[in-house]
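Given as structure tokens, the chain that follows is alone and in the form predicted in complex with the partner chain.
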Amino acid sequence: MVENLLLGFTVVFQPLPMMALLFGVTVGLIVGALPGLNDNITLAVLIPITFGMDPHVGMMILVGIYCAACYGGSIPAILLKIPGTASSIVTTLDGYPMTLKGEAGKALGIATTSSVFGGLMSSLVLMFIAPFLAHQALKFGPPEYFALTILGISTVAGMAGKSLLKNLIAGVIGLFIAMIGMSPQTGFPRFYFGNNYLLEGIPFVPMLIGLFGITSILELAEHIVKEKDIKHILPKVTRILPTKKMIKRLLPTWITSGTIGNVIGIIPGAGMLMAIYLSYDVAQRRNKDKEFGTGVPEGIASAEAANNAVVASSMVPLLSLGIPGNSASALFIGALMIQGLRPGPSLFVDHPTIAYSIIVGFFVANLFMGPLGILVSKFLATYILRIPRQILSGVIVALCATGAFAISNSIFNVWIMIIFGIIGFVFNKLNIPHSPLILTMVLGTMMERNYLQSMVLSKGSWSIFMQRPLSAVLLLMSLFFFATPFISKLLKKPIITDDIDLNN
């Protein structure tokens, strides 16, 4: 493993991948800071750009974006009380009060250092756990893989949105979409409506471009009249780098929140918000003498260390098992697929340079994020946050349309993008989350194939899933995750009561 990691470092430290990583981190910081844009939208829109690139270079851009977007979201959260990404909602609680006290620079510095700490922690987890898990996964048979897909679906169904029923509905719609095209076992064409383009199934990347890019434009269009009157008054940003005393004070919060973020990040579908709320709650309990929500540094530190800790750790199930941890890591499947690669244990065996360069990329991207974040924070606050959203919408639409077309030079992909943009918008109106749909669409084929193979092995008996110890454990874990909404309902305690406008 050490040789492979060194191989990863060798690939990443070449000029082109390094520049790509730097570019990705910069883009990630900018898009994260822009309210209305997030890592999912940017990754979906930019995946087609990586199509013509060397996979190592392309992946570095995406890794950089994914790492930095999460941190970038904290900048408007602190300066304007507008979370740039959903992951910065909790940062607003203590970040903005610090800005009101004239401590905007200090708050940004805390967010930067906390993000770097959480990010580095999770990249180390990814570095050591993913290859180990992938090695173990090579021994898995169809029943274990089937149980794993059930686990992935159960966690996302149990935790993605507020309603278990709506999560499951999103999941089954994803399964229906996954059934379009040739059957994985027999090659028999199903639900293709005589359209030959559909024989290979719904194209994944245009679908994601629609679900993230076009849906976000439609959401923005819906509220544009209200948006027109918003005028940002940006505060002055002074010293950003935190003092040694502050770092010492925040270290316990970073360690706790980073650990929470890593544990939750590894669980497929558990989601970043859960890690953030939990970390904030723990930080509150540990600092009972401080009034959280009034500009407490630990409040920012807990949220930022936790959300960045989720980033790389959410790649653990994707790289080692082929199961995406969240929507953003599902987008990496699209990026790997257009390069003819497939995530999962075989990636470490067949394409070790790709697998290990992604892992090392996360580590290096987090190292870049610190100094770059401090450098560009003032620039972002001065220029980028002033870009009108209408212009951004035009740019996103153009990138979406170009990207969807460029994947396979086909207008059919543009249609898929439009259809899924509308589906995403309707889903939002119906309170149906997107992540279970994406996850089941990814896992649907894998689930069906392994289910049918298990049935062949057991001569049609479902008992095979309980007879194999690992598969039984995974299924029991799935049961637990399905029950999570009911358990959390019993234990629920509201953390946020502030009037944060989530539409922003």
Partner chain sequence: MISWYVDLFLSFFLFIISGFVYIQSAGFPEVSAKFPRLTAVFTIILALFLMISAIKRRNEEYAKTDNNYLIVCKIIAGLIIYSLVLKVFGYLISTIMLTSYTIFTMKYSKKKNILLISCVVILVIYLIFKVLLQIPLPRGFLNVI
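Positions refer to the first chain, counted from 1. All values reported here derive from a predicted model rather than from experimental measurement. Rigid core: the largest C-alpha set superposing within 1.5 Å between the two forms. First, how it differs from the form predicted on its own.
- Core-aligned CA deviation for Asn287 between the two forms: less than 2 Å.
- Once the rigid core is overlaid between the two forms, Gln339 does not reach a Cα shift of 2 Å, moving by less than that.
- For Pro184, the Cα coordinates differ by 2 angstroms or more between the two forms after the core has been superposed.
Shown: the form predicted in complex with the partner chain; wanted: the form predicted on its own:
Lone chain follows.
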């Protein structure tokens, strides 16, 4: 593994990949700083563009964007109380009050250092856990992979919280989409509605472009109409780098929040927002003497450290097992697929330079993010935030349509993009999350294929899943994840008893 990591560093530090990574981090910071845009949109738009690039160069651009965009969203969240990305919502709670106190630079400095700490922490987790998991996954057979997909799908229920029904609805829709196309067992077409374009299933990348790019543009247009008469005054940014005393004060929060972010990032479908809210809640409990929401540094530190800790750790299940950790990491499946690569343990065997350059890329991107983040915060933030969002919307729509069409030079892909853009917009209006839909769509095909292969091996007996220790353990874990929300609801249900007159 050490030799392969050194190989990854050798690839990343070559001139073109290094420039691509630097470019990706810069684009990610700028995109994150633009309200309404996020890493999902940018990745979805740029994935088709990487088709003609060297895989190492294309992957470095996407890695840089993914790392930096999550942090970039904190800039407008702190300066204007407008979250640049969904993951920056919690940052506004204490970031903007600090700006009102004249401490905008201090708040941006805390966000920058916290994001870099969380990002480096998660990149080290990716560096050492992903290759190990991939090596173990090479021992998997069809029963183990089937049980693994069940575990991944069960997290849709287990991590749902209050929105269990909505998560399950999104998951069922994703499974239905996964069934469209030719049956892997009989070769018979299913749910293609007489359209030959659907015989190979729903095109994955155009679907993601619509689900993130077009959906976000529709929401952005809605916000532009609502806020057309609102003028935001940009505050002045002074000193950014936090003092040694502040770093020492925030270190326990960074470690705790980074750990929470890494654990949740590794769990497929858990989501970045869960890590952020959980970290913020833990920070509140550990600092009961401070009034969070009034400009407490620990509030910013907890949210940003957890935010970026999820980034690289969400790539652990994707690279090692082929299961996306969240919606953003799922976009990397599309990026690898258009390069003719398949995420999972075979990637480490067949294309080790790609696998390890991605892993090392996350580590180096977080090192770049520190100085570039300070530069963007201090000098570029006010200019970036003055760009009219109407202009940005038109540019992004054009890029989305071009990217969807360019994948196979088919107008059908553009229609898929539009349809899923509308579906995503409706999902957001109904507060139905996107992640379960993407997760079950990706895992549905994998689950069906490995189930059929398992049935062939066992001659139709389901006992094969319990006879093999690893698949049995994975299925029991799945049962635990699936049952947890139902059990917790039963335990919270009040017990109704008749009043008893003790005197009688």
